[in-house]
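Form predicted on its own, single chain, as structure tokens, below.
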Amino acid sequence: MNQINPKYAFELTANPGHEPTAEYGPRQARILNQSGLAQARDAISSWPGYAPTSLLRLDGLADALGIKALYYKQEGERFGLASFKPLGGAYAVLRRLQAEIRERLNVETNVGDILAGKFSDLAAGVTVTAATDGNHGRSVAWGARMFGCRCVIFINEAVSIGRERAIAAYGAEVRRNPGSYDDAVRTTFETARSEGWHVVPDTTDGETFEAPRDVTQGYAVMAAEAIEQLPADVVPSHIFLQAGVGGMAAATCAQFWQSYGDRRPTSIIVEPEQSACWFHSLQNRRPTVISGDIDSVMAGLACGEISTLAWDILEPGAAWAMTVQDGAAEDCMRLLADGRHGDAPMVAGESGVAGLVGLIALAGDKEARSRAGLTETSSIIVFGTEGATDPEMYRHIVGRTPEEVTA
């Protein structure tokens, strides 16, 4: 076994609410279920450019970490948006538009009719909106353009100009809101109520349920793909899941839970140390708001409030939570770009590496890896949820452009 160097600092806590042998019950199924997954897959697979993203095996890094196998789901390939987010945001836009057509015209419609422009006049009068720190807003804007809706996206002060321009490139009106991501979320809901717009959030305000559920159900397509791509004889022991508000982590945990039952892998939530709302919520056994400066280089995870919708899945479903530091994410991006342990060089974005950072940190600590049951026989899955979604930021951190890394 080679040694990972440097070691990454982290904090680990067990989730006292974890129920490792519990069945996937009604509390979870009301949010995510196999019927909903089938609907989402049927719709998403019909979109132009759809293909399952790659599940890569990183044997060199696995050897360095002292584990049997490491599988990396490469979401940088998704729909040309370099992120898993279109699975959720764009799918929820579609569902909102279908609901409007049903309500106004009393007609059930399919994706093909909408893409063909059959309801273009109605769609043009529908405005969808969302708050974002980058990727979710881009996916909502992309979906709105694909389906013919108007789109307004709210961003917070810390969102880079590059990410703002990437959203606007899909035809959305982008409004910069003072404060944090959570402040932008509140402004989005308030504006939508006053304007009659449709919010497509990746979190819930406690009142909105269907749209964030659709977002989360769309994310489950990524997890379903990964399960199908695993070798038939592999039952993963652990999944490391980065969490902002928790939608992706909940969708992935839920899909593995439904697929493997009491053999499901140990789910470990990973967050930036300054915005660890899940770490503290699970530790406290109640949703806990994080205040103060929550900005992180892992911009997609810089959230101070969890999604209560995700809570119903992760509160019993996640075994551990951990925090990691910004510098570790930057080093992990360079590690992958360099192919530091013999694997092919790979482009991964700041938020996209957080789960892998958690694995590297845990594997390098003898006591912590023992607590979490990480051994030389462990097979691990991590989700590289974004590529270089901000190419300039990527070049600044890695020292090369994405194109130079993969040349």
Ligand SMILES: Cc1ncc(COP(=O)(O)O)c(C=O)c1O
Second form
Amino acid sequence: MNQINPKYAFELTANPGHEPTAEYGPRQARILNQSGLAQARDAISSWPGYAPTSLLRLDGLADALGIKALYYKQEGERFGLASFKPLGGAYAVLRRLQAEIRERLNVETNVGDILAGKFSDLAAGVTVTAATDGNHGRSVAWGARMFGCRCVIFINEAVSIGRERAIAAYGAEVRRNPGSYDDAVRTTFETARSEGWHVVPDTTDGETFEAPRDVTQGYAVMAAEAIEQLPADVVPSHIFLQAGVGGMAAATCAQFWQSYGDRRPTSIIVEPEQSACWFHSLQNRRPTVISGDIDSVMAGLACGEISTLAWDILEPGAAWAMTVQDGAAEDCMRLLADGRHGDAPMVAGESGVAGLVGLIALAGDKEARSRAGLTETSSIIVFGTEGATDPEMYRHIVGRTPEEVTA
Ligand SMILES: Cc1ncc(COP(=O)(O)O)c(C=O)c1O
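For comparison with the form predicted on its own, would you give the structure of this protein in the form predicted in complex with the named molecule?
Next comes the full complex, this chain leading.
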């Protein structure tokens, strides 16, 4: 076994609400279930450019970490948007438009009819809106363009110009809102209420259900693909899941739970230390808001309030929560770009590496490693949820462009 170097600082807490042997019950199935997944898969797989993203095996890094196998789901390949996010936001735009058509024309539609422009007049009169720290807004804007709706996206002060441009490139109007991501969420709802627009949020405080549920159900397609791509004889022991509001982690945890039952992998939630709303919510056994400066280089994870919809899955479903530091995410991007442990060089973005940062941190600490049950027989999956969504930021951190890394 090689040694992993440097070691990453972290905090680890056991989730006191974890129910490792509980069945996937009605509380969870109300949000995510197999018929919802089938519907989402059916729709998403018919969008132009759909292909499952690769599940890579990082043998060099696995060896350095002293585990049996490490699988990395490469969402940098997704739909040319470089993140897993179109699975959620764009899918929820489609579902909203289908509901509008149903309500106004009393017609059930399929994706093909919408993509063929059969309802283009109605669609052009529908405005969808969302708050974003980058990737969700890009996904909603991309979906709105694909399905012919108007789109207005609210971003907060910290969102980079590169990410703002990437959203505007899909024809959306982008409005910069003072304050944090959570402030932008509030402004989005207020504006939508006064303008008659449809909010497509990736989070909920309990008031809205359908759109964030559809977003989360769309994300489950990523997990379902991964489960199918795993070798038949591999039952993963652990999954490391980065969390912002928790939708991605909930979708993935739920899909593994439904597929593997009580043999399901140990789910570990990973967040930046300054925006660790899941870490504190799980520790306190109730949703807990983090305020103050929550900005992180892991921009997609810089959220101070959990999605209550994800709570119903992760409170019983997650075994551990941990926090990691911005510097470790930057180092991990370079580690993958360099192929430092003998794996092929790979492009991974700031938020996308967080789960892997958590694994590297835990694996390098003898006591935490044993607490979380990591051994040389562990087969682990991480989700590389973004590639270079902001190529300029990527070059700044890694010192090379994404193209140079993969050349
Ligand atoms: C690349 C990336 N990974 C992970 C996440 C976390 O997803 P969630 O907010 O559903 O927890 C985000 C959220 O924006 C993201 O952009």
